[in-house]
Amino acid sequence: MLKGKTAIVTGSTSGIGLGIAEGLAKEGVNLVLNGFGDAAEIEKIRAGLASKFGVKVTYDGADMSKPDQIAGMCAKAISEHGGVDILVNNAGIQFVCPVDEFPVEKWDAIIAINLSAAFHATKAVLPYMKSKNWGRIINVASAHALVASPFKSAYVASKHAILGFSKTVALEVAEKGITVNSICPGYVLTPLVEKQIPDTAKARGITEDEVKRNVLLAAQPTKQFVTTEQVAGTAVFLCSDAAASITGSHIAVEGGWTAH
């Protein structure tokens, strides 16, 4: 059912962007994977998906917080690719830090790269979407777009968005043959979060181990880290034929953490 349609995944290079581009390959679907990283280690990963699974794989290293180079992507990818059937909005930052000491450029790039792309993305790749009565829209948002954390004020605010951000797209193409759904994963040891530790570790006088242990792992009840494989078969289930009937809907893929 999907084998021979295309997917643009951003932030793909990596964690649940890369396990999501994977989830599609294996289902034969062509790629336009996109982030930062090493051009040679970037140029491994398309040529071995291609390789791997038959399938057409192209890199677009569009910047995610620049509009400009999100609609060259997006048309681009419908030259190269003949269309866009799939978009997986991914791309995502992280910053910890208290509300009153936020830095302003911080929040400023967050809310750029988990939630202005996303719309930017969007509007780009509607207007095919539209012409074939099929298209599939899936926004990661996180377990925070169901519930806070201290010193996220911005990732929050985000990922809270994007529900709302989808909900309305959902709405509005309901009746194109176009579904718009967000996954909620909570966490999941990619870079991203790796990254954050030390950070939230200093915001709270804690070791990193500390972190780990009581911070984020004691947010999901079954004491497991998600993996990227779980986010990625729930983004390839939305893709499919079974899932037509949910849009605008949220999938929590979080150890139960909501369910608090």
Ligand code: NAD
Contents of the next structure:
Amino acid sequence: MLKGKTAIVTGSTSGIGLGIAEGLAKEGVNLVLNGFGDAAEIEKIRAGLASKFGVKVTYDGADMSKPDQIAGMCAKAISEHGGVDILVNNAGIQFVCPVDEFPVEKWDAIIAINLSAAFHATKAVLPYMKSKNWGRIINVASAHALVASPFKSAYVASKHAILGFSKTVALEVAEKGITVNSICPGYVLTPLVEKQIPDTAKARGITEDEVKRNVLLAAQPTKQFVTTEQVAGTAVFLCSDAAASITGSHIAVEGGWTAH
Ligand code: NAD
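Can I get the form predicted together with the named molecule as well, since the one above is the form predicted on its own?
Entire complex below, previous chain first.
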């Protein structure tokens, strides 16, 4: 049912975004990959997905903190692929620091990439989706869209806000065959999480092993990291016909974290 559709997955050169891109490619979805990284490595990912799954895969290096580049990526995707049926707003960054020491430029970057980028991309692709009376927008939020942790003020604020944005757009397009939902993953062991372990250790005055055991997995009753495949499977489900009546909602994939 998804075969031949086109998806933009922002931040898909790594981690969860790459997992979602692969999950969609498996269903026959053509892809626009996006994100930073080594050019040769990105080309290897692009060509690998295209040949493994027999889908068209292009790459756009738009910086998701730059509204004009986001609009350019969406316009190019529509002209090169003939349309954008699925938008996965996934690109995101983190910074861990007490709020009274939080650098202003880090706050601004987190809000721009984790929140405003979703607005710019959604705005750019909605006219096409409306014209087709079909669309799927998935915002990769976080368990931190539902609960807070100390030292992550900008991230928690951006993730709570993306849920509100997601619900609002869902209401606006509810009669147009377009669903808008968020996925709230718990901890997935990607570079984003690996990078914050030393800062969390510093902020809390504990070792990096203690951060993994007593801070990250302490929140997850399953005591297991969530996998990129589990998040990807949820995204593919949200794109399916079975999920056509799920909109303005979120699915928590967080090992029971927010059941506390
Ligand atoms: P990651 O660091 O592995 O991947 C982030 C991706 O975003 C990369 O492809 C990176 O190049 C891209 N990116 C970063 N800044 C960008 C920019 N300015 N423009 C374009 N691309 C940019 O991180 P991840 O863990 O896979 O995170 C993906 C999403 O999942 C984020 O929104 C994150 O908040 C969310 N999330 C992650 C976890 C987790 O535990 N890893 C948990 C909940 C939610």
